[in-house]
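Here you get one chain, nothing else, as structure tokens; it is the form predicted alone.
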Amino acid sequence: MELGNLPIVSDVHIDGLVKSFGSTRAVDGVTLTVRSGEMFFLVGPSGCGKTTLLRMLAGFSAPDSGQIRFGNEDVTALAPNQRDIGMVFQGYALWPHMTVAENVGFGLKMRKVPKDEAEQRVMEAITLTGLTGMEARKPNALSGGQQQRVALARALVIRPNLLLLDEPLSNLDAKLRIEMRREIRRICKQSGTTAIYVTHDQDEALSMSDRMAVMNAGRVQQCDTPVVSYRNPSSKFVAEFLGEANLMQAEVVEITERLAKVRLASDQAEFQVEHAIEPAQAPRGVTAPLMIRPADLHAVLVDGASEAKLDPGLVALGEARVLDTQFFGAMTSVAVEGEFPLEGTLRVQSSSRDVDFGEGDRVRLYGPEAAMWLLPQDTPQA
């Protein structure tokens, strides 16, 4: 069922937006467009800011300097309750002597919406959420999961113009968690609600988001698709927090506005790669993180027959000592030391049924170019 009547919602423009508190600049010139019906995601660490742009969003907050328009409007000076808004909270904020039914309808009896249409969109929001059968219970009746669908359907039986999460997940167990970001993900883009979404969490904003940006210190570091944020980072910051990296040092020998030839060391040869470099900042013989994720090493032991099976396009990168391995089920993770010029602990994530060398052990380890990636050297920020 889809939410009848839902209004024409517009592109959400955030414009230079400031907010300074004391001497902490919170949110640090963000200029960004969200895309009508997207599911947008803000994700950063604690402190970031992407909660006080929410709040900003949302009313609760004015900025210093900046505007937010809803397509050609200008609501930066509105309150809250002039901004046709939802929001869906950490705690749930559910009226505990109201049944589900009551609660969901809270929003509409406090815009005079006649009865026999109420009930109709309550009705109608309900089914959306998975909540049919449960409309006369009590929120001390419902499950984690069950409040935090009462919550949303709360938020989207007002047809808002734009729907604001705040960690909606926080307060549930890892399986629920899991269970509620595909049920989230449906119900916003069913209900054909434009979203923004604040988390902490990677695994929430990789795997629900149609863009995200990832926050750092009151600033955007990159905004983009969780596919292209994940694989192709902007910085070292942005490649550490969407999951674990691995990070070499790579002195470019050659390149170009794709692609950069570089090496691990004098001795070793060379390899073209795809960066994230303006040529400029890169002369020759400069050194540069060098990305490559868990999952895309690969590590066979030294002398091993294994390594006669390798695919012969990856390139060889260097030998490490298995430090220790973490087995998750279908998937075992592996630290290894690495040796000149690998030098650090780096992490191999590979099927369980291919892991066959225990702590100690020596290895090889190989990497496709098309899974390797050039970074520029993090910069102070201003």
Ligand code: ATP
Given for the second form:
Amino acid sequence: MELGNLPIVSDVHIDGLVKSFGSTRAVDGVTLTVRSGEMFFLVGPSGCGKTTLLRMLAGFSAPDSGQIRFGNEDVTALAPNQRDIGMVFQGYALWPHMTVAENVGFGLKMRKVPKDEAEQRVMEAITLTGLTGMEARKPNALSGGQQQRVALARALVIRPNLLLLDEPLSNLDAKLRIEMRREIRRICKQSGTTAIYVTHDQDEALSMSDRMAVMNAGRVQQCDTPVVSYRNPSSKFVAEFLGEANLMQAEVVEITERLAKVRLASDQAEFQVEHAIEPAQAPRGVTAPLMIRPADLHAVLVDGASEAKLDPGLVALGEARVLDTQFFGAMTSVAVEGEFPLEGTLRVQSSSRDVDFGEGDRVRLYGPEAAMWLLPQDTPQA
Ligand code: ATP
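Provide the structure of the form predicted together with the named molecule, given the form predicted alone shown above.
To see the whole picture, the full complex is given below, headed by that same chain.
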């Protein structure tokens, strides 16, 4: 079911946007293009500028400099009601005295859409958001998830140029949040809506977005698909923000545009990994953080029976001592202290059946070359 004739939505261009509050540069020169029909996420820690950027897109706040365009149209100076934007925020702000259908239709009434067309569009939005049968209920007779659906239906019924969502799931309990992730994505995709979604929850961004911009201190650190951002982060900040990242200290032996030959100790065999480094910044002998995610790291008892069964293609990284193990049912998380150069302790996430060791045991660590990723050393923010 689609929402009738959507407007021809165009790309959203954000160009050099800056916004300061006193001496705080909340948004510090952000340039992005969100493509028509895309589900785009702004993600980052509290205070990184996500909401400030969203408020400028909505027209609630004017940038100090920079430009926002919908297609070729410069909307930077337009008032919120001239931008045809749908909004879904944390508090749903539904009208308590109106029914579901009246809440959904409110924006159409304001826009003086003829009654028959409005009724048709309200029904379409109600079907799309899975609210059929609840049209006559008042918001206080709905669950949190259902109220969220009404908020979405109300935003989409006006066929917005752009849908803005700011932490829309934060009032819901954990189980409902996960169910609504799927639903919001389905609804946006089915209606062809271009959406920009703000969250500090990296799992929400990874599981729902087409592309995501990871922000820190008012700047975009990386803008990529979830898979690329998670596997090939551009910096330690992005690597650690998007999930647990084990960081080893590798010596760069040789580097080309795409590949780097590295080793973890001078007596260790070299191996090849992909990287996020400007080759000129990494002369031979320099040390750089080598990332591997916990699920890609293998730990086996030193000289134990499982060692012989390992894929021979894995790189032996070094030996380590088990600090603790945490059983989570299907998988077990293991913290180890390595005996080779590391940044902190390492974490291994293994299938519980493969963990035949415990606290104090000595293990050998292995990882596939393809799952390791060399990062640039942090440079102080300019
Ligand atoms: P959160 O996830 O906590 O909502 P955020 O990433 O959305 O954070 P913003 O709300 O955009 O971050 O804030 C960015 C920075 O700008 C913060 O340092 C914040 O304190 C500051 N800031 C935001 N709005 C104002 C304001 N109206 N006056 C002064 N400072 C502000």
